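Next up: just one chain, as structure tokens, the form predicted alone.
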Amino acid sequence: MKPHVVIAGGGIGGLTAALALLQKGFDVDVYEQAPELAELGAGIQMAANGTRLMIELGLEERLRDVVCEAAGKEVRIWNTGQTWKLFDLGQDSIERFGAPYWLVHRGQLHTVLIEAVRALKPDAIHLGATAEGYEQDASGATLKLAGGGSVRGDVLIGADGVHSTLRNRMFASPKATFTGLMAWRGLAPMASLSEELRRPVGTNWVGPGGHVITYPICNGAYLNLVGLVENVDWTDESWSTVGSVEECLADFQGWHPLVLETIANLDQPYRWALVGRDPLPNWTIDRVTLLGDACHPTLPFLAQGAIMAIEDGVVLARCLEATPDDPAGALQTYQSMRIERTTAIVNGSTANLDRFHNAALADPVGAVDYVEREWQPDKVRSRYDWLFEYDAMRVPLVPAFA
């Protein structure tokens, strides 16, 4: 018999995960702590790692209908928009990955996976139900709840996120270092902004101190904008905070027109503070693990942070059922498998931290040799391809213990 998996959680990873093994037969209950189930959030970049795993989930067709598929992506200084090319999507994307690059609003794929989960159950998901504690013997584990009720599973699944409870309860979490940067998000609406930024393509603003990324989503009705500058004083790290249009033009003054245009024409800015932490040498006890940012939490510069939880989700399920009838050893196979590659994309975005922000950008000469340099297609390659080219579905199951 399939074990009965409990997960503390219902973001993407969460619900992933849940999606994964209910296609695979397992019995799943998704615990999540949000009243009701709405769009929030912002853009998501979903490279050939992620969506390829969406459309052997059964999603392409529902994705298709509210995903932008990007041409390239580009790479532009913050005061001459002076453009490089960083690398060919699209179809190049396809024949190089064997799957597209897609753009999409969290929010829109939250709700895809939602239909999806509830389409195999009904009754998966539970709203309301706070995660509190954990409790577990050889023969399962239960997942307490705030206000004293508790459910019982073969297996638990803490996917409750950057500030997991479950996580406090395994583990010391890992510390958490400002970064001394702040960050801000919104959505303009692309019939209110200039042709130029209407172009199917993702774009870093590099800059000293500060870049800004945007990118269409939501059908190509909406430019994504994410922008970062130095900020020591802000250390909110929820990303709900509301801003105002004036505050992050005053953050970016001496930018581009177009940056400045597309800030302008925000619908509602937020802001948080970015945080780093070390990543996790262990995040699996028996028949409980941990899966997405309760486990790897990592900074935005290598738009890895969803697809890793997507990834969790595919390889998490593949392992429970290589090996159903021992639910322990699965997770630590699944631990075993995961680790490597997302420590190295959490340090790998860190990394990233100081070449969108050097010195050397401030400089108008000094900055065309330093975008050059550094976006060196074969350095472009190395620290891309090998995201890219993973295939979570595929990628041969090793034993924790073999």
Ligand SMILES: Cc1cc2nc3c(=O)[nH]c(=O)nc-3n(C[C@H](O)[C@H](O)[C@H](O)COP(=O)(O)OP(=O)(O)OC[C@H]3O[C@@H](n4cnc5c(N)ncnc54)[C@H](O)[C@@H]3O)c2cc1C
Contents of the next structure:
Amino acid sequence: MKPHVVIAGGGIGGLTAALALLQKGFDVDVYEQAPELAELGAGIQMAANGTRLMIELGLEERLRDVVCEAAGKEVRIWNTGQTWKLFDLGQDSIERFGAPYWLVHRGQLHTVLIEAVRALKPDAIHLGATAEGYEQDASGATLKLAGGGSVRGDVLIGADGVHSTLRNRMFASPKATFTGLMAWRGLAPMASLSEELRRPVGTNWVGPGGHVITYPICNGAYLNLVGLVENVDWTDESWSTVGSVEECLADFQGWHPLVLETIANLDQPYRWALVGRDPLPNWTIDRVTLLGDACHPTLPFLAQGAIMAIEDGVVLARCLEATPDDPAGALQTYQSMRIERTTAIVNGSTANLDRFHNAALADPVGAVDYVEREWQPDKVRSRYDWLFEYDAMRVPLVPAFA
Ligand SMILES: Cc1cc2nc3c(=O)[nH]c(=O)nc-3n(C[C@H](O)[C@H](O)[C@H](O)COP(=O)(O)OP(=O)(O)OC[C@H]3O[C@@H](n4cnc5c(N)ncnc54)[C@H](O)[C@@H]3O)c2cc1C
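Would you generate the structure of this protein in the form predicted in complex with the named molecule, following the form predicted alone above?
Complete assembly follows, chain above in first position.
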């Protein structure tokens, strides 16, 4: 008999795991704290290692209606606007990595996942169900819910995000360090922007002590902006705290007119404090494991947070399918297959921070030298190819204790 899988958290990772497991014939129930499902969040960059999984899970047709397939990515200097190509993304991504590079609204991706899960099991997602703790014994695991309810399964997956309750019940919380960085993010209606901003490219504006990333989402209807500033005392790590256009503009004084134009047109800017956490050395105890931000929260500077959660879900489903009679062994195999890669991504993201905000960018001549040195094609390939090449559907399953 295939194990009954209980998942706490119906975000991107929890729902991908649910979908991959349902497709393999497992019974799955997802317990999500939100009382209703709303299209929350803003843009997510999904490189080939994520899009190939979405395509193989059968979501290509639905996602193609809402994603943007950018032609390429550029690096630009914060004040002069001088531009370098970072990499081609359109046909080049397909030729080199076998899958496209998509830019997608998190809420729309979430909706597509919800629909796909419900198409296989209409009552799989239980809303208004907040995980508070768990118990386990030799034959199963019990998720304890706020209000006194509980649910028993053969295995329990904590996919409850960066502030994971289950992680905090299983282990001491990872050491969290406020980075002194705050991210502004928001969406500018594309129709309100000048022609240069409407091009189908992703742009990294790099500057001393800050950077700005823009790319189109929602089938080109919006330009997504994420703007990082340093030396702030804002510590609220939330996806839903609002700020004002005036405050955001004040943080980017002196930046290029195209950056300021984008900010001035944001529908509603949100502010989000960036917190770094040390990678966990272990995230599984017998029949209970974690996935996504719950076990490897990351700074966003490699744009791999959501994709790691998606990869986790696919690998976890494959491991449970391979040894259904040994669920605890399957969870160990899953962790051992994922921990090295996710730790490297978390550390690589942290390392990118200095690259994007380097002090050399303050000086006009030094800035040009710096960008030409740091974004040389060979260096870019060595930083990104290993991420994009990984295929969670096919990477060999290596048992934990083999
Ligand atoms: C509202 C929201 C908006 C976001 N917007 C962006 C964005 O614009 N850009 C971006 O790059 N990333 C965004 N993220 C983060 C991004 O989705 C994650 O980093 C990434 O997808 C990893 O996925 P995950 O499944 O591990 O976590 P998440 O996608 O964060 O999912 C975690 C889920 O667990 C639920 N949950 C939390 N605690 C409990 C509990 N105790 N019991 C039950 N359920 C619980 C949450 O409500 C959420 O649905 C957002 C996350 C959230 C929750």
